[in-house]
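Only one chain comes next, encoded as structure tokens, the form predicted on its own.
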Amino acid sequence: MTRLSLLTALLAILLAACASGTASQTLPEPRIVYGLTLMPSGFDPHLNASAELGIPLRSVYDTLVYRDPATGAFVPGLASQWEISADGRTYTFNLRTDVVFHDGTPFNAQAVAANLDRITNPDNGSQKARFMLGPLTGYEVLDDHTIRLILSEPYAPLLDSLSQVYLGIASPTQLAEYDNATYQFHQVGTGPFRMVEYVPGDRLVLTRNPQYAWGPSFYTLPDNPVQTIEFRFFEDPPTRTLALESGEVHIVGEIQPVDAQLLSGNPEIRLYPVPIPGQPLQFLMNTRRFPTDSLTVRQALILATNRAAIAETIFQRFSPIAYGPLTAVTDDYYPQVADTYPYDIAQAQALLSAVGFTERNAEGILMVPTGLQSAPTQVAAGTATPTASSAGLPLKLTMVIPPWGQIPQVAQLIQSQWRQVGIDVEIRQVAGLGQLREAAAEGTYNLIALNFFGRDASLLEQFFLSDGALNWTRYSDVELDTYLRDAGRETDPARRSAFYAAAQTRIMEQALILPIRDYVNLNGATARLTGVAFDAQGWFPLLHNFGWIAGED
């Protein structure tokens, strides 16, 4: 062989080797980091209530039905179709026959039954899912792919409840193998992603389910789908923007409004503001404690609150002003409540004067006139404990707040605004929901901040029914109870909407809450992440639709 032939042969071998090596190489899978903003006390959707757990787990579990994010209409999920009886007391679901859990367990009616047994078992202490089932009394497994739910009375919110992650269907095999303390580390559903790792306080990792072929109609598969999602915790708000800009995280929610303004000029970042249905940021007024036991005082407080200034200063106009107990994107929101309490300092002062608050001290704070007694502060087992008289003292309110949602900044601005009408405010910040519940039980507050989220207006019941679990206003009213209970049982949409309109009107006529702003979740994501969208509840991303624009990392 000549030298030229030898060189040619060697070159051919090298080229073949290079070609072979190139063909055998695989691009790194699209993998992203998703920032969570809260470390829930538990990640089990059947047992725990945090909205944060739904961000990853919405894609681990499927639900019997879904709500289309664009239309709000109910569409098939694990149930291909359903039928509601004429009296609204039974719901019969025909289930899909082609679904398999991540662990290989077949999905069927018995699996749904096992989930319902777990959720409704009082020993398991479900914080949310059980209550979402309303007056469910039992079920009948009609065959392997048909199940009937039985209610003691009509319950219009049931389909909405069944569309949420808290009633997601878990593998009965895993539920049988693990107890309540350990199941959250081994969760198995039928969804588009599988849980592969959960380290509390550090990370939760999901990978795409390659067998998934039964998603709802609004699930779309991108050209280059994200395969692995690692959720990490960014509880300190300023760290979220820094992590996003540095590339440490690829998507994160609850960005501070000031940071969102700065990010809006960054071409490498996309902002996704998502209006959240449910209740606005609100302060519940204690109607059993002086001076918020007075309707006139409660009305004056709302009139004295410059909500437009709060929306502009703290929320950078990303959030609209709230006017009632529901946000404007919630089903059956009644827009006429917007006309109830315009900002009016003069009217607020006139109302306070009308009930005797006319004298001020050297600091400009109104003095409690002689003859006014403070009302009961605690109600337990039907008894009330009165406090001492406040006559001759400065007019001072106590406001209890949690640390999230810019509520501390809002409270400080309200404190400043109310001083203009002669009201002093003591702000007591607690560490979390548990401490907020403890403060509510004590009853030594005038205002306390709490709100829940949800698409269905029935969430008002627990806050405003006389016996509602979260009736921290301590207000009892037969008229309001009737509106709310009738709305929950009404199956005709128009009549149901009318009941909720009356309930919202009554709540604001009685000035039971100080609404501040409708929630908007400010999400930020790298521009290379495509298909970013959220479900009908607003908080939960449609991870199935996430794609990745390949490029140089």
Contents of the next structure:
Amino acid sequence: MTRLSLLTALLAILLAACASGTASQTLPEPRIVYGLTLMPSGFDPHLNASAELGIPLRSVYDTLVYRDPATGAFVPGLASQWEISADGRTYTFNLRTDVVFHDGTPFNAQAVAANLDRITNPDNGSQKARFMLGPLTGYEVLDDHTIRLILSEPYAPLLDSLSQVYLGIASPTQLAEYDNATYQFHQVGTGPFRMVEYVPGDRLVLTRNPQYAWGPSFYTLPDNPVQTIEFRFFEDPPTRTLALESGEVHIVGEIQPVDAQLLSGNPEIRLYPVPIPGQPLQFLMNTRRFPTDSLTVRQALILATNRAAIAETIFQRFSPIAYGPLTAVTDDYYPQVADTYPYDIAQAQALLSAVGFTERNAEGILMVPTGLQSAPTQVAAGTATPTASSAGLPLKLTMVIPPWGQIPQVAQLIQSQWRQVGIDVEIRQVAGLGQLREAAAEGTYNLIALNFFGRDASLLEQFFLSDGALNWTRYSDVELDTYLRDAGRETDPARRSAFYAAAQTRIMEQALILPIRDYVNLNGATARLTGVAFDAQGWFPLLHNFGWIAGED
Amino acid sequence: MRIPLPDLIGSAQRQPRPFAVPVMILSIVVVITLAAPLLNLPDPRTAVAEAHLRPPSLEHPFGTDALGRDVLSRTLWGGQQTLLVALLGAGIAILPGLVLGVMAGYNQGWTDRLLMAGMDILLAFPNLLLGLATIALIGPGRFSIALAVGLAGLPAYARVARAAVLMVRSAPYIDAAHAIGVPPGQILLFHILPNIRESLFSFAGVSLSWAILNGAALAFLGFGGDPAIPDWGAMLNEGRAVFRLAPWIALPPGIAITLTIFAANRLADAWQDTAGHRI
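Can I have the other form now, the form predicted together with its partner chain, not the form predicted on its own?
Below, the chain from earlier opens the complete complex, with every other chain and molecule after it.
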């Protein structure tokens, strides 16, 4: 090699090094910006719990199985087929043999094992993935492409868990090379996109994996597929709409419902409202505190709430009204709960009088009677006995709410609606989940707002089992516990559905929650983006299907 | 030939800025907000879902907000809330700040060094950050905001009070008072404080405008506790979310905050000028 060519080579390397400072600039077009709505504390799907992380990472990883978003059916993913033993305790997966990770590592049963080891190792402190595996006790690698998962008892939600990004299969080479804190910056999966860089608080960049040929049945490559996606953070709701209109972002979720009318007249923008499976926006009612310890009072509160007005005013009709503890697109949703509590102020007032609230003060607020007797309709758990301090005072409920998801506005509308039946509400808005948990532990609330998302109805367990981690209703009932536990263990879908129907009925009979509206994620995207679709969990886009209509910029 | 020097000290010699304008603005703001209960306005907390986002009309001169509440009523009632929190906050900043600053300035020595080191540490943090830290510790609510605003303003006020005491402490008439055996308490009360009152008043005005601003900022961020209770800062945030559809929601509280702070600052200037004029 001559000296000159050596110099040229050196220069070229130098230039390349300069360019790599902005590695994402040289990635293939078309390139889009995807707006994320909050900054997760961590981006590691095995360890962190945020839903936001799945928006990019759903397409970096594949999962053993997938759920078809249209039918909800489980379809092959990294596992080409699987077999569940008759007793529901072992799941045997036959793995695909043609899959390689983005770093060239071949995909096999040992790779799955390495992932399971990482998730189940208690030292790693997995916030979500470990719990999704339920009573998993171990696995057996039968051969290079067969693995068997072993459970201590039947666990019906397992396939749903395995279809989610939190149990996405990462490259064992990378897992060995990086530790828990650094792996999130070097994530490698088998999915249709590979991760280029993640700069916390600024951006996360993905680019298409050209080798990808093992996607599930509903992954279809569009004409002119989007090649590079830069995720940026748009935490402030009003700015999302502005960024979308100005072209700063090409697709973003959680647009304010009121902005829909600004966008609907814009031919360059399309709205994609996506119903989210899981729990509706709901208030959990404290069954151990006066006066919501009375079933009659709880029923009166639901009857006195005009949910149609809330859905119309705050959610601009983008959300269906919720009637029970699950949204209508959740598995095993029981539609009959819709009949339990219509909006009926007269009935609400009659119920309140029946338990002794008859006197009103000058402002029209009901007075707590001094000698209140337990009403006949009450159940064993808690009685409507006013504490010494509240007797003779106006009836005032305490409502604890987080600041997100338009919940403060909903709370204020409810406050006004309930004043019409003579109930005063004090709203305590806290700053975040941590303070919400503190307030829940303190127990000095009548209502508290929290809801989780997920396609499988088993998410009811943590909220409604007597010993559930989030049993903020403080309700304890053998009957409800039995329905929920049996449903979790039942592998026959029809019988499982029946248990959940009974559980939903029981929850509403006991008026444990005040459901408001089914959650709908209002996404907006430029009309040039094609194939915009979301997975069975609702939150996560199928980036593989995203295409771009070329035109002058 | 002599070239006239620029009038570098002119500001101290020109006519003091008048009290009349800021006093007038502040009285109007206070009187109107205090009169809110007498004006027969719609209840500021009652949401009327059907009537949301209505533009200004005869029925609702300032329109309605996203929950159908009367914006005029919320602005007036919100003024009570905002001003009360600001006054409380300014009080929490000024009274202990004055005591600490005067103690440090008058005693000097270790008391001074210790107190001022503490104040300097607090001053190193931006005002609002200190407020946010306080809220994080004691939780949201109106009185939390007042306390947060007060604690954030306290170190600055203590610093100013100390500096003012130091200015007159070494004056001959103080030495004279010492010499004839006037007790320290009397020297402070009758000889020092009356001579620094303009500085103290002036900075109290500044503290008040900070308290309004910081209080509104914390309410804007949603730390006011019950969101139904109107407050200018919280209203600004509510209005901001729908500003393009309904600009009438954010404008009244925005204008009210601006006017009140302007008036409080002008009042501070006027006091400052009387001090300069007298000396």
